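Only one chain is included here, represented as structure tokens and corresponding to the form predicted on its own.
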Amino acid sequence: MTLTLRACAKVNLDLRVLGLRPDGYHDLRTVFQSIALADTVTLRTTRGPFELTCDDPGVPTDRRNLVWKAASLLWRLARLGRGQPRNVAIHLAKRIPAAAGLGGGSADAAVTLAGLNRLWRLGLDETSLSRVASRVGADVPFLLVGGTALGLGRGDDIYPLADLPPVQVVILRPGFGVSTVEAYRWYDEDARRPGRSRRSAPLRRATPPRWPAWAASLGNDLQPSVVRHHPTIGRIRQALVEAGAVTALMSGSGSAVFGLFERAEAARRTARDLARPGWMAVATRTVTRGEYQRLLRLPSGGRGV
């Protein structure tokens, strides 16, 4: 049996750091949004040890990969056997860049959980898989839900919101990545410096009709600290707004920057005009929760784990 599933990327439409948790992580309030930019995850039943391959030689295919972690954890929790999973091969066709704040590795892990749920005939529902997902990574629970959603805690406590009206999205990822660990360290260092701003300066046009009220104050608290170390990110934001974006922000801990556009042609033209050698420049769109759930094909009612 072979399953081929799309692993959609995410952007953080809004990201606020509320404080430091006792476990060392940061308390967050973020609004996630699925976009159509996607990896392809192919799961195939085999005979023998678990196998993970990828068409990008820069992506690890051992226990460092969240797909490996997701498969191993689900194997153990479902009590399918001891040690590492067996009799399944997973191949990743990558399009979402790493260290970009787009959730590529987390999306692959979420799709792996959904695919193995079917391949291994576990019959687990979304709630049960979400419990597993939160142990794999903070972004993984949202990537089992999709659409527009509020994330609290580490970002893994998910509350679905009404879908944002259809929006065109331009993603620009410069020729460097940003480590999530470094981004939060820079934020904490700035927080200890008196007078240092930790809020994103507004950079947007008027909010379009039919957009929710919360969309009028989008921002990313990590952005100022990251921009101080990587000024290119600030210049990309400015260029996107000058090109007509409703708003432009760094996604997550960066380095990718997204711009929201009302018209597809404007988005395609902007991605083309702002492309640079060694960068990723793509015009894509938002994905609703209903569309996302059809892609994952999770059972609406199933047993727990």
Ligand code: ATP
Contents of the next structure:
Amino acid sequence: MTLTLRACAKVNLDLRVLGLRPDGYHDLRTVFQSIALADTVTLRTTRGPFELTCDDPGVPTDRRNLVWKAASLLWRLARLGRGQPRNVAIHLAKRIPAAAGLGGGSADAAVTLAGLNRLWRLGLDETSLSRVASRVGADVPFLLVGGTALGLGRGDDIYPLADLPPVQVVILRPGFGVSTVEAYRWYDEDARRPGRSRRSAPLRRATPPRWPAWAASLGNDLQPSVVRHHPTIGRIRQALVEAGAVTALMSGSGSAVFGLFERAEAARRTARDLARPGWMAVATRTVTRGEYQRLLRLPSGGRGV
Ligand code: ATP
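Output block for the form predicted together with adenosine-5'-triphosphate (ATP), input the form predicted on its own:
So here's everything in the complex, that chain up top.
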């Protein structure tokens, strides 16, 4: 049996750091949004040891890969056997750039959990899968749900929100990535400095846009600290706003920046105009929860563990 699933990227439409937790993580309040930019994850039943392959030589295909971690955890939790999973081969066709704040590895892991739940006929319900997902990574529970959703705690406590109206999204990822650990370290360093504002001011157009009013108040608290280390990210934001984006923000801990556009043609033109050698520049769109769930093909009910 072979399952081919799309693993859609996410952007953080809004990201606020509320404080530091006793476990060392930051308490967040974020609004996630699925976008159509996606990896393809193919799961195939085999006989023999677990196999993971990827078309991008820069992505590790061993235990460091979140797909490997997801498959191992699910294998053990479902008590299918000891040690590493068996009898499945997974191939990743990567389109989502790494270390971009687009949740690429996490999306692959979420899709793997959903796919293996079917392939191994586990019949786990969403709550059980979500519990496994949060052990794989903080962004993984959202990527089982998709659409527009509020994330609290580490970002893994998910509350689905009403879908946004369809929005065009331009993603620009400069030729470098930002490590999540480093972005939070820079944030903490800045937060400790007296007189430093911890909140990023949203970048707005002079004329009020025809967008839902809240779009103008979106922000990313990590952005000022990351921009201080990587001014290119700030310049990309500015360029997107000048090109007519309703809002332009860094996604998650960067390095990708997204711009929201009302018209597909403007989004396509902007992606074309702002592309630079070594960068990724794509015009994509938001994905609703219904569409996302169809892509993931999660069973509607199931058992718990
Ligand atoms: P997030 O938004 O969840 O912080 P990100 O978009 O910043 O994630 P990833 O695409 O998950 O970053 O990649 C970060 C690192 O994770 C990569 O440098 C890579 O070594 C490792 N990694 C593990 N699993 C994967 C995977 N399936 N695809 C890509 N990278 C992966």
